[in-house]
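Below sits a lone chain in structure tokens, taken as the form predicted alone.
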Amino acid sequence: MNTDDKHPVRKVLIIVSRGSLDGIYPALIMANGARMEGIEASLFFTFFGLNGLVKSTMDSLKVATVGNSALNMAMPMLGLPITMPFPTVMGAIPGVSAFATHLMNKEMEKLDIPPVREFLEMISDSGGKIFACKLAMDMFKLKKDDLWERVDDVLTVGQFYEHGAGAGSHILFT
């Protein structure tokens, strides 16, 4: 996977700062898809993203409903036009946000793509590094005992950076 011949995509540096099940996924593809064209890549969990890490809250993800102007992508799965609008304030009606998830992970159970956890362990299992951000974790009051007990390490933003520096290397914010 080349962006041109001279310079070819060698390391993706991925930062996930959204900690919604519909903010962790499109890091955790770009992070596999990276591992399978042999690219490394590292993934760096900061503020509400820390959300896929913490041991606690890592399974029980949740699709925002809430100002989520996108939501009409989902409106197929309910047999609607994708044209038809969610309306907003829909997203606050108890429940809502449970069955949005509910359908979100019936639709990916369908195309096999595998629960947070699991794919955290694809990607590490390939060689990708997952790192959690220190100012985030810091703020929130987290220890490392809190996370994942995969996670590679817990990072300043300079440190991330040091880590991803080198010709090649691409930072994607998700």
The other form holds:
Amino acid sequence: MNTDDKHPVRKVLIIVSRGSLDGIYPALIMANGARMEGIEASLFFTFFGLNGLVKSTMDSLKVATVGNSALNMAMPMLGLPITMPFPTVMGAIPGVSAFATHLMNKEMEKLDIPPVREFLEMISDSGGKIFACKLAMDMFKLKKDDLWERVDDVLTVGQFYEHGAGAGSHILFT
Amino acid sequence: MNRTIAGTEVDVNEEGYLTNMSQWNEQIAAAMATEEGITPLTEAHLKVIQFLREQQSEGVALTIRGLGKSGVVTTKELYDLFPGGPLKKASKIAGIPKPVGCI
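Right, and the form predicted together with the partner chain of this protein, after the form predicted alone?
Below, the chain from earlier opens the complete complex, with every other chain and molecule after it.
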């Protein structure tokens, strides 16, 4: 291992604040990757990130196609050059977000990246913790029953920071 | 580089992974497991290790998800059997290269 053995990363706490497919996946990949390395991992879903924990929405998250000026990145999935721009106004056309989502899901499945629910199950099975933000729950009128059954707890910001205590602990905001 | 594990001389890389999986045997696995803090090496461990070796010989990329779906071991069992980096540790004990995937 090339890391500084005296100060290893022991624990990561990842805050998920965005609720699009592309907003949620990076956090799931980082959390799962941490567990694979023997690093403790917790996910804290807040604001629109809660979309990924709500039972009735978590299986149908979409790629954001409006206001995403980097969508040219997805062009190679269509066999087009990565430099081809994707005008944001096109992203607003009905079906475009669904199509982009379909493309991305297909590419991810090829890489053995599971769908959101299965990914959360994997992280939870690996000992990772899944938390929801109490304030965001109140704001969006959500009850614990609205959330995926395996959410470990609904926490206040203070409780989340308490949970993050310890040497080698890192907090990431996504 | 060379090192002797459980009385057998084997080729390893700088991280201690065997570079030739055919030099592996169960005694080497048990000795490496002890070094990784996994004692004793049980049938359940060996079942995972044998599966990883088979997958490796077939050229299949190893992932936690793939293992979990294999029916050989659940994700939870895998983390319990090889605490602190299950795929890395199991691969090392199995005498196969360190997995390069992120999933």
